[in-house]
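What follows is a single chain, given as structure tokens, in the form predicted on its own.
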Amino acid sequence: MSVCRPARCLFSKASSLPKSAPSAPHPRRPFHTTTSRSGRRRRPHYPSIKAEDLALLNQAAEVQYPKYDTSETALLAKKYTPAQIAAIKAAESALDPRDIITQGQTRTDPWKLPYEDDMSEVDPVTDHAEKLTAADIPGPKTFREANEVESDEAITLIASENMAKLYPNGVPDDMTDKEKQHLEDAMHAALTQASLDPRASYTSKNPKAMEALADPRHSTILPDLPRLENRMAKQTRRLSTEEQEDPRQKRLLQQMSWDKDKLKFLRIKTLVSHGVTNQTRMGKINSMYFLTIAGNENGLLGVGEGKSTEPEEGRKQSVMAAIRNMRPIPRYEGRTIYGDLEKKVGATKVQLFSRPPGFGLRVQHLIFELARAAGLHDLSARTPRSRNKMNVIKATWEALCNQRLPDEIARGRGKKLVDVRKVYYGGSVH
């Protein structure tokens, strides 16, 4: 921390004279060279525009964005309704042409788009072409297979069109060896593409029908946006039918009469994972231990354990066990527990307390995950003794599953439910 500011305040107070003194107090002098905030020149948030530049902007705005004349307004009246014309005029009056010129500049940042598009035309790469049907072809729509002579003529014509796209000004006379090789490769590719064109296999007397053969808009399998096709993408891409189905998961779904879609809505989280060692006569066997919870956030909660020498195998075992062990959790008003709970597992004791609406989950992180997976929203807890993670999770789960409901207490005491609520909640009914 700098001592300049405290020292300046202290010396200025000590050197100042009382108001009754005839002489003025000594000026306060800071101990650093930075200009004081009051003495600094304030910088404007926006750059100021000079008068001559403003005149040029007005001229450019009038040239690029002229106002509508009477003839253009009459043309607009033929296409738009009076309400639409009024909306157009209101929008143009709200926009200042000078702002469009000053702010609508071409982007120069590294994240700009690699192309300029006014959205007036269809881009064959980024836009999906509109599909056409046979009704869009004028004239007869009959085809027949082309003979050898017609096929050769069509291949020659199509190959010439493809070569004309590569060399619009004609093939140059003086060419290097590399350019000649490139020309031969282009001719071979053009002939191959022409031989595969449907116009080389079929012919028709209607030229529009012939054009429809090569138009992708008439194809029933019109391709979508271009996909990335390379070796790595093909190796990593797997169809849904090729997914390896886990036999444990299949057996679990059969036991619970569920489908795979229900598993997607479960909240599954591994809370404890550590290594364990089993001493045998063959030596020490190291393995991984996992403790996982599973819940649907709507009154179901389960805890499962798994252990294996392979970490992924042990985690799968714990997940399947947690789903299989899911039990219903009673919830008061769908948000908290019924009264206060206490459970002891080993040296760990967990105390859970019901709370009013909006209280939230003010518990430690392990109990927080259990409460969120079970669908509890208002809860507080204490762990006054040992805080072993596994015992805390098991004690909390058993306490939530073994709650005493008010109707059970009422039946045991032979009283009405409305009388038990006040006693059960200590006179505070939320």
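Definition used throughout: the rigid core is the maximal C-alpha set that superposes within 1.5 Å between two forms. Numbering follows the first chain given and starts at 1. Note that the structure is predicted; figures quoted are calculated from it, not measured. First, how it differs from the form predicted together with its partner chain.
- Core-superposed comparison between the two forms: the Cα of residue 205 travels 2 Å or more.
- After superposing the rigid core, the Cα of residue 60 is displaced by 2 Å or more between the two forms.
- Residue 167 shows a C-alpha shift of 2 Å or greater between the two forms [criterion: core-superposed Cα displacement of 2 Å].
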Second form
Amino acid sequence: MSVCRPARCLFSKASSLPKSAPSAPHPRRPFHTTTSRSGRRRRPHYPSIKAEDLALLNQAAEVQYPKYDTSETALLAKKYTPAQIAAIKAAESALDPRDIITQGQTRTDPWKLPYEDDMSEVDPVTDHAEKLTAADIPGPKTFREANEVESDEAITLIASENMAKLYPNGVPDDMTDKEKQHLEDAMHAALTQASLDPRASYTSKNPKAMEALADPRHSTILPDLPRLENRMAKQTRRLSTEEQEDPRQKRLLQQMSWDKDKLKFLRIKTLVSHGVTNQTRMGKINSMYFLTIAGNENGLLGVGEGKSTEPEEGRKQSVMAAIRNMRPIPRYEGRTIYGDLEKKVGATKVQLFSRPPGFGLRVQHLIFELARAAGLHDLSARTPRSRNKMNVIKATWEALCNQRLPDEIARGRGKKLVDVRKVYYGGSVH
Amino acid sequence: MSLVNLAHVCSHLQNASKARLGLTSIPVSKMHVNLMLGLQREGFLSSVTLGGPTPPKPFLLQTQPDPESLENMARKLEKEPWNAYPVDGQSPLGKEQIYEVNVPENPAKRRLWLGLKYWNNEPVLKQMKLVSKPTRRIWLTSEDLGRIARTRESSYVKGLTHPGECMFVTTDRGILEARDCVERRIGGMALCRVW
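Next, give the form predicted together with its partner chain, keeping in mind that what was shown is the form predicted on its own.
Full assembly next; the chain just shown is listed first.
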């Protein structure tokens, strides 16, 4: 039993106790292609419990979260001061274990810890590796450089240790040529490793200090991460050479001198797709048209078009074009546009209005997607004339790209312009 | 005070800046002159010159003093800096060069020549629109103007929401920018908005 158990309240998972499943006579119908943000639920986050279930619940609470017994309190007393133990007890009594079972949920808020843990074990992936200092070495800590005899002795010792690890049952007598070759390689490796070991070049009279030389906990270099050895990890693990690489994507990355990981952080969405027909003397040729937007949600936005007889091909074309066309969008305080914008493409007119903080994106769905991909948070818009999807997207994109910035206006007019909001709030606007 | 002529001026300036003209002319009236001087003060225009049917000579094409005499002048000023100030109306540095614009006697032949400005291949003055119309004048109080300058709508006049937008108001103290009116707490008739 861990002394860190008081933390259970903070990291407890939702219980496996049967919750009344929310009956859904009318499943929510998606009216948009956009995935809806999970709105505030009308019902409470936990089911109401009947009296007969309460007995079950009490039982479950006692089993899952038992009271401290004397051995545990003794352990606690070793680790914590009396004041801390009092605080732990107060916190334990403040939280009813039944509440934890019924209402305990995994956190979904952005401030949750990036992993679930009760901190009882050191996880080599998420936690810092254990460190020892010179104070942990008992006895004298004096070293000197080993002479040749000592060095040879140490190398033999370390190499034989390493070989013993590789062949725990001893070297078998009858070996095939391949196994012999393997053994030779292993011996060579063990010798190299031993000669690189600090115990081979330094020596000390204190055996504990010699041990500390080989101990990775004393090393300034962090130990390697452990290899995950479960079946799932093995199946999903791929070498970079095994992966199929899209030649178009490769060329795009080369052109933009980007890393492949950068593509992961782009918000890419195909907003328009429809069939188009080319009438030739041979007959009609049907193909698919795609219009895709790409943005990094931090001031970059691109729109791309693609067309092909193969739908997947056309879509990929449009995605690559969108990424390649990404242009910077100037944003006022990183949330809205500089003043009102208006742009006309064909018969489509788009008017964009800047809005105060917290206003949100009160715009039609296409402009919403563009604003979200560009990282705009406060915006309203009107499309008073034609609402042709492609033209709305193009007009919005061009309006956002070609904003007149206050600096440029000031330079053009030879006047000094001051952002009053920034001055008033002393620059502490986001 | 006809707003019809002002409407023509507004569209003419928009067209001229779309055509990337460097110099253009408008008919002369007291209101036009004052409004154009206001535009120049706000930095929309580079020059406002009264002239005839032909454009005035640009500054760089006017006769300049030759560099040798300028050098002499600089040397003299360095030795005797008090010569920079004229004594009894006589400049000790020699005669000042003044380029005289030929303004016709006949007022009907006079034109107001405006220098337009461009920055980064974009006109500085892109849009110019009437607020009051010939058939519907709009008078605004300083409170109205304050709200409009803070991007809110007031008295059926939309706020100044475009970046760097200005509105000109004719008051009993002359033609002023809306923000100047708010500062001085005077109202007046809204003329036009520029951005």
